[in-house]
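First comes one chain, alone, set out as structure tokens in the form predicted alone.
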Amino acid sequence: MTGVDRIVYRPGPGELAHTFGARLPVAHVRCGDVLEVFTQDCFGGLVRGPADLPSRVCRMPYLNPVSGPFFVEDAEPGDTLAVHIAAITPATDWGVSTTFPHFGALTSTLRTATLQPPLPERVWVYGIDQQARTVRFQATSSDHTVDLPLEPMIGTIGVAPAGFEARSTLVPDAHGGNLDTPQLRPGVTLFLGVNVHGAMLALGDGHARQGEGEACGAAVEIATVTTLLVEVVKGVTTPWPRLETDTSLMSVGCARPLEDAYRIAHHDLVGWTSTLTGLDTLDAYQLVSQAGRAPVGNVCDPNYTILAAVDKALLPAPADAYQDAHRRLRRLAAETR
């Protein structure tokens, strides 16, 4: 299409980032451009088999690398960046998951310190069959195998935080970051508040699939080739990340404890649906209470992530969110394949 460029980015040695903020851009993109990005897994590609225990082959804080940041033309503080995920393709035919010392929902952690030793460290290797759209679990202490659906997602995506901060890519917060929600899949549009000139979008930490909560602290971690389209919605603020699909609206909350993340997400969704529909705030609260869903992102990162979701069909003639950016970007993604 006229005026639409395809920008292909593959980070070279030493070019992966480990913070949102405090980084120079690797490329400039315009609204409507197609951005095709190679992303590395959360271990930086260093965990490839059972002998590659993360505590031996990885080094803190160099975990969870992202590709970018990308400077988005015309994005200014007070705007919203709409990011449409058009495709996520595993870059290899394998993925890995692990248990990791003092990390995960069912072990002693640095924040919840107890005297028992950490869980044993172990690596699981998953075969990925892209044609069959499956991910194969293989038990390490028996011959049990089972094929799970291949449902690729991006675990970490965000913009530079406000207040001149640089935040670790391990942290989810109002700027996005390590959200770890399976809802960040192809076909969704993510809305992020812009905090700095150019927004400074970055992404990584691909998953072949992830259970809600990411209980052990690792999904089926993969490198990806991820295709995005972006648009700047001028003069519209977004306090917390929001998602839109063809059928649903979702708000994201990140905090500890988990009930605070729940409150953030539901407070935002109630206000958003009230604004879009004209419903009284308490009516919107009641409707979300009875018809909403609360998919859990993660319960193991420095902040926990939970979403509040509601089906558009249940809302009274909602106005188009963000000037119909989701529909426009989805159509453009189909036209530029």
Given for the second form:
Protein chains: 4
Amino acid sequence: MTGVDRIVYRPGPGELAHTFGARLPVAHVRCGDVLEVFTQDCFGGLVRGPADLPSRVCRMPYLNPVSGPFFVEDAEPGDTLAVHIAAITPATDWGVSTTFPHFGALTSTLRTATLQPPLPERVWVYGIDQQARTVRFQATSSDHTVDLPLEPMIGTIGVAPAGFEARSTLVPDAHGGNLDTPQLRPGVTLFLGVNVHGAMLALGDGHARQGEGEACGAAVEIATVTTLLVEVVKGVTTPWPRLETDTSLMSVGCARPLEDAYRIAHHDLVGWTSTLTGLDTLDAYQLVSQAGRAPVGNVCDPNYTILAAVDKALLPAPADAYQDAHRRLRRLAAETR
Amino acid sequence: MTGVDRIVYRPGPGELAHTFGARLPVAHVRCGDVLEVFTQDCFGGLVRGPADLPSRVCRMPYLNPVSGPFFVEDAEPGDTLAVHIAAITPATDWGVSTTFPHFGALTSTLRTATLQPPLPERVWVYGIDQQARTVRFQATSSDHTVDLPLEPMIGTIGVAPAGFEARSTLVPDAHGGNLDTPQLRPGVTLFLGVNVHGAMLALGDGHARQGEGEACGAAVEIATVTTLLVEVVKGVTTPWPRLETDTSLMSVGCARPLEDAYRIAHHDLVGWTSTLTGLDTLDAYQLVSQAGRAPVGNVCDPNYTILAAVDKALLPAPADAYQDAHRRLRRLAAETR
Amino acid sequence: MTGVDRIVYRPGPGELAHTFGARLPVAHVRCGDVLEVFTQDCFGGLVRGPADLPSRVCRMPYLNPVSGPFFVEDAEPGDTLAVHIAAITPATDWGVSTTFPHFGALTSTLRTATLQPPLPERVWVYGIDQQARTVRFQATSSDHTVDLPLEPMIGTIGVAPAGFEARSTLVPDAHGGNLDTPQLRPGVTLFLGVNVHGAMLALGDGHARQGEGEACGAAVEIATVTTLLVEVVKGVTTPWPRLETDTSLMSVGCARPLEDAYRIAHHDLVGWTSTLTGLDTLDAYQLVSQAGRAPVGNVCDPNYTILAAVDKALLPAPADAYQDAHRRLRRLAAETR
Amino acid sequence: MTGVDRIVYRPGPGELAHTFGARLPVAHVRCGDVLEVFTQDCFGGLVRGPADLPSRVCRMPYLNPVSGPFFVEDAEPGDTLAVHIAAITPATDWGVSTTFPHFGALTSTLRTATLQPPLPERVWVYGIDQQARTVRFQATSSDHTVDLPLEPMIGTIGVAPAGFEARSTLVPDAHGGNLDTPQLRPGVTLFLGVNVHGAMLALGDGHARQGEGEACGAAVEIATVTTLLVEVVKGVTTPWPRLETDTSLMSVGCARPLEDAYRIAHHDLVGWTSTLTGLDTLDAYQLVSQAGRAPVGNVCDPNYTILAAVDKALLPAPADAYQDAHRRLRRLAAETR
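Next up, the form predicted in complex with a further copy of the same chain, please; the one we just looked at was the form predicted alone.
The complete assembly is shown below, putting the previous chain first.
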């Protein structure tokens, strides 16, 4: 892991991608490179004010664009790609959220199909104060405003799927994608199973913050400059996205119904911790049952997302996941800042 | 619709497809052409006897291959492709069914993930008697045999998906795909919305018969020679697969949980019949509620499938769906037999 | 089984029940007695015309009243109650169906809760012609009428639940209740596990007919005179409701999501047929997977209902369920008509 | 609210209840009374060591006993009962958790029915150190031990259900019951709609702690002495359980599939905050979407439980819920300690 480069990528016109898979790479990255990526917001930057109703200004399938894919050198099927999120900086001083016809958790949808008309479509514009680390909610029907913590995250990040598939960037699944979980924030390392030669990493859909479940179907959507470091863990497979922070291990489940997302995440975390620590499966199941957290990601996308999380301090040593890639990438991120 | 050709297609080595989308066409067809396609069984022909456990002889993602795609001339996004199934002939005198580890309705799966070991994997070989129109079940643990009706159907048929996606042939969704519903039998016309230039029709996964839900995860799987006729209905969109027979209209819903498949199918059928007949939405909802049937397709694939069906005789005239394409194709099928 | 009596019961004012469980019996019946019961419709007879919107004329929880409970002599916990439906006669020459605010399959509900307003509430009155065996649908927004087959069934029938529970008559579950499946028609024998001394059988909610799933939330609702014969099968437990006709065995699953109803029904049918016939579990699973039917009951009640059905002719002998109670009750019904 | 009494209740032999509803009260309480209740653990105290497999030592339906019901004076249908949890003290220095055949989130169950055998049944005994505020996990297959925070909570608390129902204490629903959510801890006020004269409050199933989702089906189960204060909020209805702390408002949703629990909770919280603050519905929807939390309660009981939570500080004034009952009860609790 020598020769650390800083690769700065800003997508040119027409370069944004709307699938994971079936796209040619826009750049190559090597282990330890610092990758600084401009990401567009989920509306492609077209929703800027109350009159910009997304169903009017956006056109399917040109929603939720991602930057990339990036070809990761030495990444082959059967490996795991470790992606450390070093920084997420809002690219503008505003963010935007909306309702969208027949999309969201508290409305019927194209799949939870009912005969009811859609909810009204509306736009909320948030002011972002990077000094104060706040985003300002402004009610549309009254003068209530309130500052919420600025907690930038990446909504969509993933690799090319297995089985020759190309999946819409709206979809979260085993390859990552539109995970829409607040845990994808600076300081975390994301582990993704590599399915194709070069992994084909892509990302977008920044959020200044989001509530758990992203109930209305959109977060506080922002363009970002996001800084990543990657490493390839050779010969280690990863069935579902996993996250590591300095203190926690997390598995991500994506499915419908929501309990299957819970089952996937917890099944994976039980197996992962059992393998890492030598606890037998039932002991790991028991420990996760009493000590685990289950943060909800999204309850609006084509698959819903829940995480299973456990504190590393509760596990017997040794518990160095992925040959300690998180610690290594974290240190490297600090050095190269 | 002149110049009817009979196009005979038998996939060569390496020609089978494992996605809808992201594949180049294997042949061109025009409206009214008779398309005679050899389709391989869902195991690619590799499971032939009790020792051929699919998890041993098959390799992911090389399951459920389809023949095609066929480029349909004049089919453009925004049109509907009408596909009439004229005949499905088993290509062999045997079929096969199996359990498969962590796949099926009565087992935990990779998504309904539990800590339990999989059910035993086992193969059942069925004898097919085309004269008698029977398939013979032979118990593996006793000498019970019984003849079931031979009712050939196509499990997987669809077009390239929208939004630049490529989907595994294991998945049923709005583009068709692995619908696994017994209604896909000779005499039916299938309507699919066209998403890409040329539609890119493909099919495979023949079944000598299947129960409703395909509980164990597999039908009586066969290779087939399947005869189709196609027509493009210009300027008419179709959100979900629809079927028409001489007596019925049917909408197909694919989703998880299963109630969403039911909702999609019934929402579509209510809207379709309302548009066709001038019944207002609530009257159509009421009529379908009292007269509708809801045959279950599969409860094992990545999306589950249910149909909503209503008899055409119950609807007020006019109710000629898709400019009468079904009647036209049916007549043509009879003429060209 | 001697001394066959005909017990005629018509509920007096205030005698209708709105729970299974927690009610004192209205009459005693013995094995082989013929029980002729008047049942009120699900609206308590209060919806008779277009102006009688159920949300206005009915009051919760006084919906879906049942007649009973009947104390069945000799029925004890651990036994099975066999209930043969000999006849269901509409008590009037009209039936009624409605939409109801936030109830039904194609609307958000109190549990699939969305922020959308309810669909409009509307009443359809059907004419019933018992000679012609038809029910006449009359559109409310146009002059379309069409005759549908009269196929009377009982929507709600059950016993007191286990575990000291009392369940609303709106709920279908292991004790029976609001199963809302068209298979509950004359000629069928229903098997229910007995949970309390005397079983406490009750029934109501007749339908002149219904579509599969009861999409709008109501069938063609009627008052009936229903004729039953009962028998107690001693020392045999029944975990979920089961049905037998001259030709079929059926298990009933009630749950949400709908796939769990499917799983319950098919798990039960596989186990039942395996026990009856000596087929091993996987052989029974395979046979049901290829030969089974999965008729949908309701997709609107607090639990959804699906059946798993298999033809008796396909099973190896011996397959006499419940000591041949169905055949015995069927004969007795014929003799006592 | 004068004449504050301290009512101490310890259930005598045979006094424990296994339903909400259909039980006579064990004591009367008035607004402001301090109610100190001994609660048994969910196994009725019968599981004390590794050999006490619950399927062997417990007998259905004698699981999850509750103490009560308590008749609350002046509580009438249409009112809301406010229950402040002042203290939860473990009654012993040990707690216990187990797997249970076909129960839990990572196993097939009686409803998510599969043909697989159950997971092994096993017992974990935890040491509780009330000084150190820890519970000690001890692996059964290795010597790993770890201390987890002692965070006592009440798993089951509720009132008699509406509609003359009696529900098993295993069930969480609109009446409360087996909510199994860690938020039911000291310092919270629970609001429950009153369905019957006297409300009929009961509680039990203490947990020394639990993970989110209670994955294995059991928490660290303990007997407790729990101290409550109650108040009746006259003429105010409450559709689903709600919680208030000094800083948060929370709505509780109970349903299957899990997304319906999410929908119920968030639908209720949006409506509640909108009513409290004058924010219009879509503004409240937006604010909850960006600022809301969605802590998971259980993913193993007959209904699953998720909460929707929002910080009171984010809402425009006035936002005094339930006529400020929480603040009043909290103060009273402090005074009477």
